[in-house]
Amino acid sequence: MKAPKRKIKPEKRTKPKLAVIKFTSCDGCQLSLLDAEDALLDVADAVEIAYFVEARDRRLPGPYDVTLVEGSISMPEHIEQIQEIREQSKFLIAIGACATAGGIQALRNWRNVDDFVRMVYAHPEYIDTLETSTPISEYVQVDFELRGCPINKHQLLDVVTSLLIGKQPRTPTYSVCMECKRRGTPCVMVSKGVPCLGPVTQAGCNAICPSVNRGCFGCYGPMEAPNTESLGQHLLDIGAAPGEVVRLFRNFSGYAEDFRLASDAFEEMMA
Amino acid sequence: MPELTPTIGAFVSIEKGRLQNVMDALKAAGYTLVGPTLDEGAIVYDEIEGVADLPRGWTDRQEPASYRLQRREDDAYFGYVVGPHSWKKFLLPPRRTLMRVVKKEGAFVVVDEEEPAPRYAFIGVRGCEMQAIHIQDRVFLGGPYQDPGYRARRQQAFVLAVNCTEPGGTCFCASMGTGPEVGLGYDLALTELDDIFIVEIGSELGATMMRETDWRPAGAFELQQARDALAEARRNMGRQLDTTDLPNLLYKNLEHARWDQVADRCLSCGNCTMVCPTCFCQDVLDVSDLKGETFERVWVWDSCFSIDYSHVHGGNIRPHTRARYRQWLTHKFASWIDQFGVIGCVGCGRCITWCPVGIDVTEEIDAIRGEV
């Protein structure tokens, strides 16, 4: 993942063109942009919103200066589409757990997708899908990734701002615990024994879940150099069953490499 | 009442409920009271109105990676030790805006500096915490470059301290020489007995705040009870640490195998540094609006456990958890002395309790000393 090095230079006297595109996802990350409220007006002022189906009917053709891509690659036609989008985009940002880790739908990657198709659909023969749900970076070069389910609108605005004014975005890679402690939330794991992925998960959400008495479920994916083994072992020590530890890691960002390896290792322990 | 205000250094006795009069006097003098109060599952420091907000009748059971609130069998006001918060939350807030800058006619203009400091009265400062404040004073006020925001908040702060008569499971203040009784620097210091508080008057300001309170000189028997309680507390520390020649011990063992072992357990999550009352790592960020016309310079708590923190020109000087843990521990117990003339640990035990996997500094140092 590379940080933008210089200011995006649009064609002379035109605003940079922004596209927002989705693959397999719930649209929640795009809503984070719409949820930016007043700041959204500033965005609309600063860039040409060229393609954003969630927000407007008008669709301008590429190339685009900045493309935000939501969703995972899970259908055969996605592969060609994402390659086309990559060609049309100067700067491609994958947004959200689906686009950066395959999303909750990547749970299929541990099973045979045909079994699910048969179980779920009345006419499985109509369904044409890939065996796996994977992040955008599996198929094309991604210039920047914003994690989370959903992404945090402040982080999104910071990245857009950074591109516009030519500075480095601030997207911390340290743990959720840092944000949890800054906001003064007593640790749910230490004070209540609630299993929490905060100590191995990347910050950015402002530690929402622990602030409402829930353990972090790791939607921002692995932090820098996460020690999943030590945390998982500790969860077993305080009474979690191995299956719980597997399910905790195998969640919204469960297919991200460090979490994937951790859930596999603890699953093996169960066997 | 024998006189209007007690003298500095006097020990007086008040009925427990009279503590409210002291708090009222502080409020009337313009102080914002901050002190212990119950939050979800823990005793935290927050704004309080009076004695009714104190965690009366509650205690905390602390072990490595475990903190549990419990009902006490009595109605003690201060029958717990320290929680996840420390006073640095107020003296050195986790996030503050240092300045705002706007672009006006092509030039950048500073429009606003740090907000005026609140006048805090800290209620329930323990011995370890008093020392932690002294340590941060050295960090932020000790050299030629002082932190004006810290200075303003610190200079205006009123300290109502509390001597610890029941140390917790991860406490080792007796080893560090910071407790259980509070050292110098407070305005008033309480010792809680069954029916009364003994109040030691630490300053002129402290004496003034006793003016509306019904007090009497403490009796010899009461003073003896307080001394006995503190001696008992000293014997009942949950943890101990041999501090003999710590700097040399650590400097001579920089390649000890224990660092590898602790790195296997350490999550590098930063919790120990966030809860530590003396840790002061910080980051300064420039935040701008979309147009690049208004900027804020923001100061936030950072941690030497984040990889970015050790990133300098040309690379990272502490790329692995082993190096970061070693840096934190040797700084706290050794190079802190070279830097600030005082050891950086006060023995409050927070880093042990709030480490998600229960790493215990006293155990780590014992292991390096070869005593495990």
The other form holds:
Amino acid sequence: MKAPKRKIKPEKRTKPKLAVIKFTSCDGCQLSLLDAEDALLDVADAVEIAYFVEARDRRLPGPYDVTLVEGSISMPEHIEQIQEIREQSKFLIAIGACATAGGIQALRNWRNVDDFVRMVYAHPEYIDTLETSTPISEYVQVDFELRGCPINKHQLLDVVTSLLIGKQPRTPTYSVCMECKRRGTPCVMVSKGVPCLGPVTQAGCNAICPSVNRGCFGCYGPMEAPNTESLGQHLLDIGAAPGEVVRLFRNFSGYAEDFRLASDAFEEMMA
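Structure of the form predicted alone (previous: the form predicted in complex with the partner chain):
Chain only, nothing else included.
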């Protein structure tokens, strides 16, 4: 007599685990993800959102398949935390200007942070902070950087989807000037003499500021091989003072290497 065949249950496939974690920042990049709405729901169906305090209370432990990190490293405890997150993450993605370049708070890197602490806090002795605000890549290996202040939600969804299906994520490496051309926006430097970082800034925002007659602030950080020296000299030629050029480079992504070196060089002209 033959034994009855055992029914083999199909193996239950587990969803990839996604974590979204914040350090020093304004939460704007996480809000960009939430603002994706319907597209975010599609992602939520494909992954298990294990950790995302901005969106839900549930906090599952790692390891995580994809971890998105917003914010700069600016407090002593952040160093140990980001190292632990790196160990728990298959793919670690830095999102936004704070995580990729230190953010606007990196302005303190050119000054004594204790001076700011004394001016802002009634009891500075309670404050424990690092002397600098730096990108997370200063302390751990980052698998991909997504620039912006805030990030482009469509780029974020594309990056997450690409990683989940085993595809290499891609973002533009050309300048904001290309986006101005595509939308038919006249160059604000040529037509109005407005200082603009567009020629050296990575595309991704669809040239929002130039479209309303404002110069680019460099939110997406340096483009590939930016000629910051040439742009800075042009800004001087059209009437900008060296101090204005320094301030322009030291903005949302001012501590990114190419912008930092440019601002330091033009600051030396003021000495």
